[in-house]
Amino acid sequence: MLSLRDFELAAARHLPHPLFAYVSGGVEDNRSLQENLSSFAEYEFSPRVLRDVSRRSMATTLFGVRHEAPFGLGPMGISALVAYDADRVLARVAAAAGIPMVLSGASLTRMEDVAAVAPGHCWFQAYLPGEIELIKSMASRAQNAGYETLVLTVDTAARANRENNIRAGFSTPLRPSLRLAWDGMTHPKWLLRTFAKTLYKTGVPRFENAGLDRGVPIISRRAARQFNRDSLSWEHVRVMRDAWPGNLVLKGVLHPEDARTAASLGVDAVIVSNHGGRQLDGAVAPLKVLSSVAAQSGSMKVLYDGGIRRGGDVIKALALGADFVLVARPVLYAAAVAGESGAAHCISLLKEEVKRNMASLGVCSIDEIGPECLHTKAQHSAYSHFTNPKETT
């Protein structure tokens, strides 16, 4: 495996088609999903040469904690169905690499159990309805579990139209069928090492962190009702800010005015994200609005999420105003294909690419990465009408 994309190709062969389609797909026509990836091509690097970069470092500080790289692992729902015990595996790997891991509120492992394997390295991402008492209770549960950073996802007011998942044979709640059974049997490594092992060890997986009590099984009809959030408002963010003593982060911000409002309510950071192209098809690619959101962020930190596949992508996001970056799908693919060692190798590849690109750009620290490191295709077009001076002499 030489790149993050290699893991995706391997995962497509390893996982049953419905499950791979769930992880890799977006919604409706996949426009936002595709734009998340292609938006990076709009920017090119403008490197500086003959600079001593022998002492360069990727280390960065976020919320007073030093991390060994400017990226962490983003939240991914039902990960433990993709790779065995994936939530704890990814938490351990992230801790060993010196980076944070964000546990999804749609995970299948209790938040307490994940925090226990990587103390101080895990954040918790919550899907919360507009119910004040539940918000306060979930904040208390996360605090008691040892989490210091709470991420509230704010871009899921309605359930997404994931018709591609239905066509592929996957749905939430999971509906057993002959097609699903056949897909499992034709992928025996996943069937034995992940699904059967999970059933034997823990029983039918449950959404363990959607509420205060033990979550409902993934095959339960009540699973869909656990994630209704159409009444969530800024007033609930205010309630959460009062109830949560740690770092409060809003995930799913794409508009500068929303960043300004978040800052006024004492939010510590926003994550510029369109939910990986999995919520509103046609939503702008986060890279295209990153600079404008950062300009309105005030003292908040700005994190970026969406389409990271190379170390160069990490650097471009940092150059456009991000303080930190999250990567999700590739690391889960790696865990699916090769477990803990695969996920560790995936993170190592991304680290190596970031450090190598820093050298080629002529920068020694993350703080030196700014817009001057980039050149846009629009700038190139603006200069193209000038005559080459050598041709006029």
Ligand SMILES: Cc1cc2nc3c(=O)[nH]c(=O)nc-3n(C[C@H](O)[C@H](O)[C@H](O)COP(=O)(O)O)c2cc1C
Given for the second form:
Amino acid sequence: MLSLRDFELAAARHLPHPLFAYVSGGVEDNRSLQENLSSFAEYEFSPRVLRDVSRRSMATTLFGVRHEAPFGLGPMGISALVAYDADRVLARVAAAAGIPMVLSGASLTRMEDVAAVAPGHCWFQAYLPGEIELIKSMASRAQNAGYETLVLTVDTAARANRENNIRAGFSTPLRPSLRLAWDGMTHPKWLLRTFAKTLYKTGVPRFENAGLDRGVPIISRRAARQFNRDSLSWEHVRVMRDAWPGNLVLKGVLHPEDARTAASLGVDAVIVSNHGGRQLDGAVAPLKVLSSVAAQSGSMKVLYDGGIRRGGDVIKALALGADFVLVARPVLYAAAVAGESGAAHCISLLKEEVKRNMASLGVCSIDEIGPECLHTKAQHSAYSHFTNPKETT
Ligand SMILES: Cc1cc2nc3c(=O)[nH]c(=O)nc-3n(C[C@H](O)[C@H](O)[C@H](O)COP(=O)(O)O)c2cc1C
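May I ask for the structure of the form predicted together with the ligand now, the form predicted on its own having been displayed?
Shown next: the complete complex, the earlier chain at its head.
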């Protein structure tokens, strides 16, 4: 495995088709998903040379905590069906690498059990309806479990139109069918090492962090998942700000005015994200709006996610105004194909790429990464001040 993409190719072979489609897919025509990846190609680097970069460091501080790299692991629901015990595996691997991991509100492992394996390294991401009592009680559950950073995902007012899931035979909960059984049997490594092992050790997994009680099981003929997030509003963010003493982060902000509102309500950070192209197809690629959102964020921190596949992508997002970046799909693919060591290898590949690229750009610290690292059109015209002597004579 030489790059993050290698894990995706391996996961496509390893996982039953419905599961791979669930992770890799976007929504409707996958326009945002593709744009997230291709938007990075619109920016090029402007390397500087001969700057003695022998003592460079990737370490950075966020919410007063030092992290060994400027990226963490983004939240992904149902991970524990994709890779064995994935929530705890990713939390442990992140802690060992000195970076944070965000546990999804649609995860299948109790938030208390995940926090216990990586104290201080886990953040909790909540999906919440606009119900004040539930917001308050989830905030105290997360606080009692030891979480210091709460991420509220705000880009899911409607259930996404994930046609790819329906076509591939994936649903939540999964409905038992002959097709699903066949997909499992034709992927025996996943069937034995992830699925059968999970059933044997813990029984049929359930959504454990959607509320105070256990949610529906992940496999069920009859159960249905509740979806009632369309009344969530800024008023609830205000309530949450009062109820939550730790760091409050809004995930899924793409408009500068929304960032300004968040800052005025005392939110600590926004994550500029279109949910990996999984919510509104055609939603702008977050990289394209990152600098405008950052410009309106005041003292809030700005995080970025969407399409991070290379160390160079991390650096481009930082250069455009992000303080920190989240990587999601690749690390889940890595955990699926090779468990804890796979996920650890994925993180170290990304770290190595960031550090190598910092050297080539002539920067020694994350704080030095700014717009001047990128070759923009404006910079191109600035070069015209350096007149070509051959032209002037
Ligand atoms: C399988 C999967 C499950 C996800 N589940 C959640 C979730 O529960 N909560 C959330 O806020 N975002 C969720 N996301 C979105 C990611 O946190 C992140 O925004 C997105 O994947 C970034 O795109 P990338 O993976 O292509 O880099 C999920 C993404 C994937 C791929």
